[in-house]
Every structure is written in structure tokens, then in C-alpha cells.
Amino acid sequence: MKLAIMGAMPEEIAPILEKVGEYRVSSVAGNKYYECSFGGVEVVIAYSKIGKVFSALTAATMIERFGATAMLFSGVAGAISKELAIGDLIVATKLCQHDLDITAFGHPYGYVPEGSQFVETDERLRVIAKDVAAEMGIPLKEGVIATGDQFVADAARKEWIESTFAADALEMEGASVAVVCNALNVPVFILRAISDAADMDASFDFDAFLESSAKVSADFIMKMVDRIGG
């Protein structure tokens, strides 16, 4: 088994690299990949850069070039559901692409022929995540995550995404990673920390949140690695 651990930004993998300590670095297609052994499990770590294209490229590279057999993705997301607050952790049960639109040809939003409107994540990995959350004493929510190449700040757009896809959170990479993993028969797990919500404080410091949430997520992901390896 070889696990891929992926984020979108360098801040999201920095604490993971600190935890693994020693690693070897490879450069492929303008990106860096960090390989190591952690708890007897072979691991490859990378951040993709923001957006669906870069995340799909990175996921495919981790699987095809580095031989990853399962994918763990960790990052931040914005809330759509009013049940989510800043700092909450949510695991995707399934994901969609909210900006994919060929409805002119009679298809639903987010769907392409020979594809599907939603891509599901791996149930076994979600069960492991629930066990880890219980061990850490951290509330863990599950829901639908919508992905698009847009930073959505418009309330009307968020309401449309919620009503169209029954989505709970928004981000810019998860569905494309899940599509790649699904096509290549690799189990995928998507964890997100909520970075903004409808009732957020105007004084909220995103950079500080990103640093703190990355540390929590790193602890969470590496405990998952321990359980997967055990």
C-alpha cells in the first residue's frame, strides 16, 4: 500500500511534512512530491495549487507516477449549510462540480455523458475517520461538497448551489480529485475545515485560521495513516 496525502496550498501540507520528518523530493510537471515512510506505510505528499485542473493533474501523477493506492485530501472550505460553523470538520460523502453546465443539451448541472453528477468517496476511509474523530474528541460532520473553479462569495450563488446539489460546503479541488481517483479505482477521502460561514466575524483572520486548521488536519490525517497501516 502507498498512501497519497494531498492539499491545495503549501500551508496545508507543511505540518504533515513536519510530522514525517525525513523525505525525498521529486519534481514532476512543475510540482514537488515528497516521499517517505510513516509508521511502516509508504506515503507520497504534495500540494496541487488551487483549482480543478492542477488538483486533477496532481492526483493523477500521485497515482500513475508514484503508485499511490489510496488518496487522503485535506484542506479548507466555505460553508453553505447553516449547520456548519468556522472550524468545523466535514468529510465528503460525495462531491459534485457546481460550475459544470451542459444543461443546454438536456443534462442536469454537474453532469457529463459517460460520467455522473456526483462522485462518492470511500466508505471504509470514512469509517476510519469517524474512529479517529472519536479518539481525538473532535466532532466530525459528513455531507455533500461542491467544487468549482470559482471563489463563491455571492449569497444568491451559494443558495443556488445548495438547492441544486443539496451541498453543505464549497471548495475548489475535491470533486476533480475524486473523479480522477474514481476513474483509476483508487479509494478517496476528502476532509475539509470550514474557513468561512454565513455568520462569520468580520475580524476573522484567514491566514491564522489556515495555519491552525492545517495543524489539526495534519494530526487527523496522520492518525488515519496509523490506523490504515495498522
Contents of the next structure:
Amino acid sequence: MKLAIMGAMPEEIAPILEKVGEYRVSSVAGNKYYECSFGGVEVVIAYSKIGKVFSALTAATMIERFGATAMLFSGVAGAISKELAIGDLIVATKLCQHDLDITAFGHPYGYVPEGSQFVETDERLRVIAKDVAAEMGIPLKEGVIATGDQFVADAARKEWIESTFAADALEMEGASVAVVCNALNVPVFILRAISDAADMDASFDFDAFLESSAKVSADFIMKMVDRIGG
Ligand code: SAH
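Next, give the form predicted together with S-adenosyl-L-homocysteine (SAH), keeping in mind that what was shown is the form predicted on its own.
Every component of the complex follows; first up is the chain already shown.
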């Protein structure tokens, strides 16, 4: 087994690189990939840069070039569900692309022919996450995550995403990573810690909480790696 651990921004993988300590670095298509063995598990770590295109490229590279056989994504997100406060964790059961729109042809939002409106994550990895959360004594919400090439800082857009997809959180990479992993038959797990509420204060909150929330998510992912290895 080789685990891919991916984020979108440097802040999302910094706590992970710090934890693994030593690694080999290589560059592919404008991104750096960090390989090492951690707790008996081979891992490849990278951040993709923001958005669906860069994250799809990185996920595919980790699988095709680096031989990753499972994908763990760690990062931050905007909350939709009122149950989610800044710093809370959410695991995606399924994800959608909220900005994908060929409704002019009678299709639902988020759907293209031969694709699906929602893409699911791996149940076995979600069970491991639940076990880890129980052991740590922390709440772990499961829900729908909506992805789009858009930083949402607007109550109306957020409400539209909630009513259209019943989404609990939103971000800019999860669905594209999950689509790539499903297409390449690699189990995928998407974890996010809340950095903001996708409303008019979102950019202010994001800047204030990016680092602390990214660390909450990264620390949880490393507990999962410990469990997978042990
Ligand atoms: N501050 C950055 C831009 C951040 S974009 C800069 O200036 O360069 C937001 C990132 O955090 C994306 O990777 C996305 O996945 C996640 N995210 C957090 N809150 C979000 C929100 N409200 N809307 C969309 N993405 C959000």
C-alpha cells in the first residue's frame, strides 16, 4: 500500500511534513511531491494549488506517477450546516461540483453525461475515521461537500448550494480529487476542518483560521495514518 496525503495549499500540508520529518522531494508538472515511510506506511505528500484543475492534476499524478493506492485529502472548508463551527471536522460521504452547469440540456446541476451528480468516498476509510474520532473523544460530522472554482463569501450563493445539493460544507478541490480517484479505482477520503462560514465574513475568517483549522485536519489525518500502519 502507498498512501497519498494531499492538500490544496502549503498551510494544509505543512503540519504533515513537520510530523513525518524526513522525505525525498521530486517535482512533476510544477508541483513538489514528498515521499517517505511513516509508521511503516509508504506515503507521498503534496499540495496541488487551489481549485479543481490543479487538484485533479495532483491526484492523478500521485496515483499514476507515484503509485498511490489510497488517497487521504486534508484541508479547510466553508461551513454550510449550522452544526459546523470554525475548527470542526467534516468527512465527505459524497461530493458534487456546484459550478458544473449544463442544465440548458435538461440535466441536473453538477451532472455531465457519463458522469454522476455526486461522487462517493470510500466507506472503509470513513470507518477508520470514526474509530479514530471515538478514540480521540471528538465529534466527527459526515455530510455532503460541494466543490467549485469559487471562494464563496456570499449568503445567497451558499443558500443556493445548500438547497440544490443538500450540502453541509463547501470548498474548491474535494469533488475533483474524488472523481479522479473513482475513475482510477483508488479509495478516497476527504476531510475538512471549517475555516469560515462562506458568508460576508468569509475572507476575514479564512485568513484568521486557515492555519489553526488546517492543523486540526492534518493532525486527524496523521492519526488515521497511524491506525492504518499499526
Ligand atoms: N487566501 C488564498 C485563497 C484561498 S481560496 C489566497 O489569497 O491565495 C480558499 C481555499 O480554502 C480553497 O482551497 C478551498 O478549498 C478552501 N475554502 C475554505 N473556505 C472556502 C469558501 N468559503 N469557499 C470556497 N473554498 C473555501
